[in-house]
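So this first bit is one chain, no partners, the form predicted alone, shown in C-alpha cells.
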Amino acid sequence: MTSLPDFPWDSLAPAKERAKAFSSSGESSADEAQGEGIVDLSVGTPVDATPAVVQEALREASDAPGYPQTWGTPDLREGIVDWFARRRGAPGLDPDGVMPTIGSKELVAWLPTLLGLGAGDVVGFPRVAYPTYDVGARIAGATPFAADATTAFGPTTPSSAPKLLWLNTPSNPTGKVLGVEHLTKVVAWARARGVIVASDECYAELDWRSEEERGQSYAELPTTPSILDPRVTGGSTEGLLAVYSTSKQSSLAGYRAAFVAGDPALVGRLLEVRKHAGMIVPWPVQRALLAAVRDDEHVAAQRERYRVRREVLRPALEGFGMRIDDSAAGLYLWATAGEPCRVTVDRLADLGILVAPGDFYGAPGAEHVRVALSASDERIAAAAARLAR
C-alpha cells in the first residue's frame, strides 16, 4: 500500500481556486452572460436525473431484511445476457458467467487481487490510461505494466507474460475505441500464453462514429464493439472479463451499480472470494440495475443530452486553438494546444473552466487535457461562452 500514488485529483486544487476566481469577479455584463459559477468540466459525475424507470425499482425493492446474493439473482443475470445480446452483439452468453459488482472501479482495483495475483506478476494496461489500473496492480504487489500493443511485453513466453491484460474501450481518458480485428489479435495473443484479458467497456453506448466510420450499420451493433462478441472469442469465453457500469448510460453513478461477464470460471473465481470478503450488491441496487438493463429508452435520452453537450462544446474549443484528438466514444473530449497539459488547465481556470490535465493519465497525455461531457446545458453554454470572449 505505501507504493500508491497520490490521488491526483488533489493536484487540482490551485486551478480550481483559479477558476473559481474567475467566476466571482463579475468584471461586466458579458461576463454575467456567461453564468455565474465555476464550470467544472474535470470529472465524469453525471448530472442528470437518475431515470424514473430506475428509482421506481429501487423504492419497490426498499424493503430488504435480508441479505442479497453476491452472485446476483438469477433474473439480474439472466437480464444482464440479454443485454449483451441485444446491444453489444455478444449473444448467448453463459448467465453462471454474470456477477453484479459495486461500481466498477472496486472491481478494476480489486481484480488482480481476487485473480491471485501478486509479486513477480505483471498487469498490463494502456500507456494513456485511468489510473485505477495502475493501482490495482500495486494494491495487489504485482508489477504494473503500460503498454500499448503486446509487442512491448517483447518475445513472451507463458512463463514470461502478464498475468493480467487490461483493455480500455471505449477508452478513458482519449475515447480511443478498438475495433474487433483489433480486439481478436489480443484475444488470440493472450490464449497462446494463458493471459486473462479483462476490457473496460463502460462507455460503451456514447458512440460518436459515423455508419461509415464503424463499417457496420446501428442496428447491427448499436454500440462499440465487446471483447465477448463472437467475432472476436471464436464462441469462447475463456479467459476473458467485460466490465460494465450503468453510472454514465443511466446517471447512476450514486447507486454503484455495474457487473463483470465473462468466462464462467473467472466469475466463478471472483465469487468465491467475494462471498469470502462480503463484497455484495445491495438488494434494492441490484432490482435497479436490472431495471436499467432492460430499458433502452432512457439510454438513448441520456445520450442524446450528451450529444448535444458535445456539439456546443467542441466547436468552442476548437475556436480556442485546440485540436481534438481521438474521442470517438465516450464522456470526454481529449483536447490538445499543443503545449504543456498543465499550461492548459491553468489558461482554461483563468476562463472559470476546470478540466482535467493529461498527465493524470500517464506520460503521453503530457500536451493534452480531458474535458468531460457531464455538466448541465446552462454550465457547458456558460464554457463555450467564456471559450469565445
Ligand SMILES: Cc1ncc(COP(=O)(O)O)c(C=O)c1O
Contents of the next structure:
Amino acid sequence: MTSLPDFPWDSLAPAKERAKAFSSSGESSADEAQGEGIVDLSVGTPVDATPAVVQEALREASDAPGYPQTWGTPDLREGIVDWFARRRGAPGLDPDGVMPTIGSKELVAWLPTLLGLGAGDVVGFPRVAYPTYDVGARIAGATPFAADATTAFGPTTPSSAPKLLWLNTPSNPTGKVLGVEHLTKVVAWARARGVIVASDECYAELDWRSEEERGQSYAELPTTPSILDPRVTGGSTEGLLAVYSTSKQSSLAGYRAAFVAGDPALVGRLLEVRKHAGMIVPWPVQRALLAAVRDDEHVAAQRERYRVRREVLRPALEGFGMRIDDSAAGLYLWATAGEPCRVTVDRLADLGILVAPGDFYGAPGAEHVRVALSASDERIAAAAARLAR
Ligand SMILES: Cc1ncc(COP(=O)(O)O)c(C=O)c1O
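Next up, the form predicted in complex with the ligand. The previous block was the form predicted alone.
In what comes next, the whole complex appears, and the chain from above leads the way.
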C-alpha cells in the first residue's frame, strides 16, 4: 500500500467548534429565525427518516440464521436490472453482471485491489473528486492520477494507458453532469486502450436540470445519463461498470446498501475475491435494498425534500455574495466567494454554518466550498436567515 492521505475531516474540527458556538441575540423575530447552534452542511449525511417501505423490508428479514449470497439473490439482481431499465434508460442488462456492495465507499476503495491492480498500474479520476478514488489506488499500491480529460494521459497505448478510469456523474462535489456524448467519447477512448471505466453515479436521482437543459422529457430520461445507457455502450457493457448507492436517494446510509453493475466478466472477477474475503451484504440489508430499488415513490418524495432545501439555500448563498458553479445535479451546491476556501469556511462558521472546504477534493477546488442540502428544513431555514443577516 502507498501511504494514505491525512483524514481530511479532522482539519475541520476548529471551524466546527466555532459554528457550534453560534447564538443569535434573540432580540427580534429575525433573530429567532436564525435559531441557535450549528447548521452542519459539511458531510452530507442524510437526516430524513428511512422510508417505511424499506424499514419494513429490513424488519421482515431479521430472521437470518444462514449465510447470505455474496452475489445477492437472483431477485435482488433482477430488481436492480429492472431499476436500470426503468430509471436509468439502460434496459436489458445481464443479471450476472450485478452485485450488491456494502455501501459504495468500500467498492470505490477496494475496486483497484479487487481487479488485481498494483504497482505500476495507473488509476485515473477527476481532478476535483471524492477522495476515495485516490485512496483506492493507494490501497492497491497503484499510481493515482488526477485528470479531467483523456488527453491528460498523453499519447497512450494499451501498455501505457491507465488500467482503470473513474468517472463521477453527477460529480461530488461540483454537481457537474456528464452528457451522453461525453460518456460515449470516453468509452471509445477507453475501449481502444483496454481501459476499464467505472462510473460512480450515486447522485443520479438528484437531477435539478430542467427538461430544456436535459434535452428530453422527464419520462424519457428520468435520471442523469448512465455509463450503461445503450447510446453510450453501443449495446455491449464490455469494460464498463456503473457504481450506485441508495444511501442518498433512500436515506439509508446507515444500512450500507449499494451495488455495482455492468460487464459480467468484470463483476465475476470482483465476486470471486469478495466470496473468499467475506465481503457480503447482510441478508436483511439485501432485502431492504430490493425494496428500495423497487419503489420509486419514496425516491421522488426524497428528491422533492432536497429540491425545496436547494431553492432556499441557493439564493441565500448568492445573496451572501457567493457564486454557485455547476451544481446541475446532486446533493451539494458548489459555491465560491472568490477567496481561499478556508476563509469562506471560517466566515460561514462565524454564522454557525459548517461547510466543506473545496481543497478536500483537489487543488482546483481551493476557492470553492461544498454546501450539502442534507439538513432538516428547520436548519436550512436557519442557515438562510443567518446568511441574510
Ligand atoms: C461520489 C460518491 N461515491 C460514493 C459515495 C459512498 O456512498 P455510500 O458508501 O454511502 O454508498 C459517496 C458518499 O458520499 C460519494 O459522494
